Structure formats: C-alpha cells, structure tokens
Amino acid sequence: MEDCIFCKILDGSIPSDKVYEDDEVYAFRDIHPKAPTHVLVIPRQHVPTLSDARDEKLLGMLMNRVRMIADDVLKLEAGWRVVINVRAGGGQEVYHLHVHILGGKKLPF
C-alpha cells in the first residue's frame, strides 16, 4: 500500500503526534480535529474500509483498543464519540480503515 498515507505513517516516513501503540493498533491526533480531543485508531493491518473487514476478530480487537485508548490513555470521562467514516458518500478521505475517537467537549447530534 504504497500510496496510503496512513501506511507511511505507520512505517515513520510521515510523522505523527503519537498517542498510543501496540503490535496491532496505532493511535495518533488528527491534524484537522473536530473537537479538542480527535485521534485515529488505525490497524497496521491495511484494510481499506469496513466494508472490506471480514476478519471479525480484527474488528473486536480494533473496537476493544478505541474503548481502552479513550477510557484510559485519554481519560475522557465525560463521554466520547467514535466515528467510522465509509468511502467517499460517507466522508473517508483515507483509504486505510481508520476510527475517529472525539472528546473533550459536549458533541452535537
């Protein structure tokens, strides 16, 4: 996945504000935040949206890392959001999957 940005950041050929990471997730601030807490969860494995994750035990290790990063990297402890935007029509500008953890403040509906 040469071309995927996110790939590259995983690879440290684009640098990122690193938040957290194992030998399955990687987790950094997103440069354009929607709210005073945004970070990315993404899975080192490259899937490029959920329509395309069939590997169930992919997606309740990545869910299970969102929660664990918010609840207690983060500390968001008036509440959090989580996002998964899915190709174009849904707003996925980064073909890696990828999920938007917001915080900080009371989000809108």
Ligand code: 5GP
The other form holds:
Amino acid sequence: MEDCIFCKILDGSIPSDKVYEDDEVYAFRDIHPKAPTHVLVIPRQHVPTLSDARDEKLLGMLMNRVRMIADDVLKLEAGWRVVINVRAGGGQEVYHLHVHILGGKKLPF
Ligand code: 5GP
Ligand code: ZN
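Switch over from the form predicted on its own to the form predicted in complex with guanosine-5'-monophosphate, please.
What follows is the whole complex; the chain from before opens it.
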C-alpha cells in the first residue's frame, strides 16, 4: 500500500529498529515508547484494522508470534501487555494492523 507507513517500514524505505522478523510478521520498537519496552508487531500482509481481519489463520498466527516475541525474544519475564487500537475511536493512527507489546515496568491499568 503506497501511503502506508508500516508497509514502507516493511519494504525498508523507512528505517526501523527491528527486534524480530520472519516470513509473516515484522516487529520493531515504537518511535514514541509508552513503556520501557514498547514493540509493534505487524503482519507483512496489509490489513488496515482489526475490524477488517476476518482470517482466523492470520489472527492466530499473529497472536502466537506476539506471545513468542514477548516471552522468547524480548524476555519480558515480569509480564507484559498487548494493546490493539481499532479505528479513530480506539486511538488508531496507523491503518496497518499492529499489536503493541508493552512491558518493562508495572503498567497502570
Ligand atoms: P496506533 O495509535 O495506530 O495504535 O499506534 C501507532 C504507533 O506507531 C504509535 O505508537 C506511534 O508512536 C508509532 N509510529 C508511528 N510512526 C512510526 C514510525 O515511523 N516508526 C516507528 N517505529 N513507530 C511509529
Ligand atoms: Zn500497510
């Protein structure tokens, strides 16, 4: 998608601080971290929002990668939080499905 920031991160035309990648997902540090560890996990497939994601295989794959990245790559042993903002009312700013992983301190509710 031409105007999508995260597709540009995927094709390397916007630099990013990678923490993990494979054939299906890419994970990188948020440019404005809201916790000591703040990583975004995105599918390589451009899906605008969670509301558009009807494919159980895609969603299952994505959440399994999130678990693996948080526990095995980032090693957030004290625990972590997942956030998915959905459309304007949910605070979504970038319309390429992404999962926030937040950790590294006790998070307020
Ligand atoms: P949203 O509000 O859409 O759920 O989250 C988008 C996130 O992407 C925000 O936390 C924002 O800081 C992050 N972000 C926006 N542009 C860039 C960028 O160019 N690089 C990185 N690493 N993060 C970005
Ligand atoms: Zn995209």
